[in-house]
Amino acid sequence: MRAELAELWRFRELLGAMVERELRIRYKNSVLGFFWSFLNPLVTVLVMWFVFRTLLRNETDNYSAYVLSAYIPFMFFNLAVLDSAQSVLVSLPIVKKVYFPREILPLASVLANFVHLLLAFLVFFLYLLVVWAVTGFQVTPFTWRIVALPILLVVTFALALGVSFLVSALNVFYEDVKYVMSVVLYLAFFLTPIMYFSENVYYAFSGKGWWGEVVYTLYHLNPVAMLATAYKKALVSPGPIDISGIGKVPPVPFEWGYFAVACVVSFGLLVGGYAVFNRLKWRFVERP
């Protein structure tokens, strides 16, 4: 693997050019350009806010900020995996004629989406400042926990890249993979605390005996779910959470053990996914 990484570094200029191409192509001839990357999640979150705050009477303070802080990284993971799934397959004519490290293809897709993630978070912080100003500068939206953001971004990037290596390599030989991943990511959206909170899961299964603890544990062993909770707790000032049927409850303490598992799984998938990709990449040219 060390030789592959050295070869990848030697082609770093090609990687940079391909990332730039990905960024240019996505919003070519678009008036709003990058802001489409933020407009879509913002509109989605506003709809969620209207449904949960107005129709379902959820009284959690800063609900829209909570949802947006988890929705932005989830959409990065979603788009990075789905874009990279086709990255090798659509470039097979070039792969069969020109030599370059094949891992550049999924890596460029993930890096391009990561740039959009960073820009989206800049707009997210502006959104927090606007909400703070509208509410009369009562409670600052920023806390010391924001220093954890770089760590969360690194772990999220590792998870997305590891899955992307696996999916992009397997999709060359089994095109069902991209359809399976579309379904898995769709279900993952509802199995991830984006529209709701980790506290909802906690109180739903508390007092259910050993099987309730098992469900709660399995839920948080999902690294995507754990990262969504981590982003909420790091980026939004903590406050009471409104749980349907119970009322406002104090936030559950952050589960450091589950977060450690999420880190191990994310970097494990990165190493394992890269190893699988390197093992299969020389067979890409065999595909008719």
Contents of the next structure:
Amino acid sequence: MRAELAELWRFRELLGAMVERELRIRYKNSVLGFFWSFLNPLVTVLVMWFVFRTLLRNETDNYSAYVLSAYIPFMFFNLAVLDSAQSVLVSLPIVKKVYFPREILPLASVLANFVHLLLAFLVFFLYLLVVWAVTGFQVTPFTWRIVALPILLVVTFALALGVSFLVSALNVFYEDVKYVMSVVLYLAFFLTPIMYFSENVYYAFSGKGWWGEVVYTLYHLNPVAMLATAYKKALVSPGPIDISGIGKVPPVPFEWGYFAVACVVSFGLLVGGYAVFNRLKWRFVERP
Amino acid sequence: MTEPAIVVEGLTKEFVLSHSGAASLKTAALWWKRKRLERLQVLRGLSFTVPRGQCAAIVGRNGAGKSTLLSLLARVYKPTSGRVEVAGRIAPLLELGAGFHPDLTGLENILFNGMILGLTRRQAVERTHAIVEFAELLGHIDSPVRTYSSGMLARLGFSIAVHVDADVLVVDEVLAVGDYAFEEKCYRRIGEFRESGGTILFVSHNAESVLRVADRCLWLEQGTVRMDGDPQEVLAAYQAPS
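Structure of the form predicted in complex with its partner chain, please, following the form predicted on its own?
Zooming out: every chain and molecule, the one shown earlier first.
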């Protein structure tokens, strides 16, 4: 693996050019260009805010900020995996003709989406400032916990890249992988505390006996779900959370144990995914 | 003899043939229904060396393994067994417009391809002008490559390959695509490349161009070297009715 990393480093400028190319191609024929990366999360949150505040009458403070803080990284994960699933297959004509480290392809897809993630967070913070100003600087929308953001970004990146290595390599041989992934990611959206809170999960399963504990544990073993909670806790100042049927409850303390598991799983997937990719990459050109 | 630029030793390459077409999870899951995979041995223990500065031509019938050999040299395939070593940077010139992205402009593709072939970003930028000029594409370089004709693609591909300071140039019959004037220019450029110590390996069906540039000719048949030597003799044997 060390030799492979050295080779990758040798081609870093090509990687940079590929990321730039991805960003450029995506917006080449669109009028609004880069604004699309902001428009999508903003519109989504507006709709969710409408549904939960107005239709379901959820009274949680900063609801839209909570949703946005987890939705942005989830969308990054989603798009990074789906884009890179295609990356090797789409470039197969080039891959068959010239040599370059093949891992550049999924890596470029993930990096390009990571750029969008950073831009989206920029908009997110502007949004928080606007919320702050609108409330007359009464409710501070964030706390010192925000310093954890870089760590969360690194873990999220590792997880997305690891999964992307696996998916992009397997998708060359089995094109079903891409379809399976899009279904899995769609379902993962609902099994991740984005529209709701980890507190919902906590109160739904506490006091339900052993099976409640099992479901609660399984839910939190999903690194994507755990990261979503971590983003919410880190980026939005904690306040009472409105749970239907129970009322406003204080926030549940952060599950450090499960978060550690999520970190280990993320980096494990990165190393394992890269190993699998390197094993399969020479067979890309010979796929039956 | 000078140090070798290309060393090929006991090179074997096998491919797995599939009759079911594209792979899917279904075929993987139904493993008991899977037909036994057939193996096709394209190269069988091929060995030869090309010293620096030599221009070796490769002839052979379709399916003799010429393209597979070039792909192995370009590090696109991994050998089944044996080894391939190329001293220095290799610039493969395979097929028309291979490696170009159709939606990007000629200029963007030059940067991109230059970097794939091992230039730094800065070197690639510095050379764009020379590349465009040599390819005679000054008026078209800002259009997407998908709008290019085959002649334009070939000129661009050739121009990039000869401007990346490669030590070894691998050419898969693309010399005969430009018009006469451009072809002459290509031969001149190849001459310059060789004078500066560059090594060339090229595949061609065109006896005329083999005789014109090559100083050695390898005849491949069924994955091994059938004859190796002076182009005139080898070509005579190759073209003799059997």
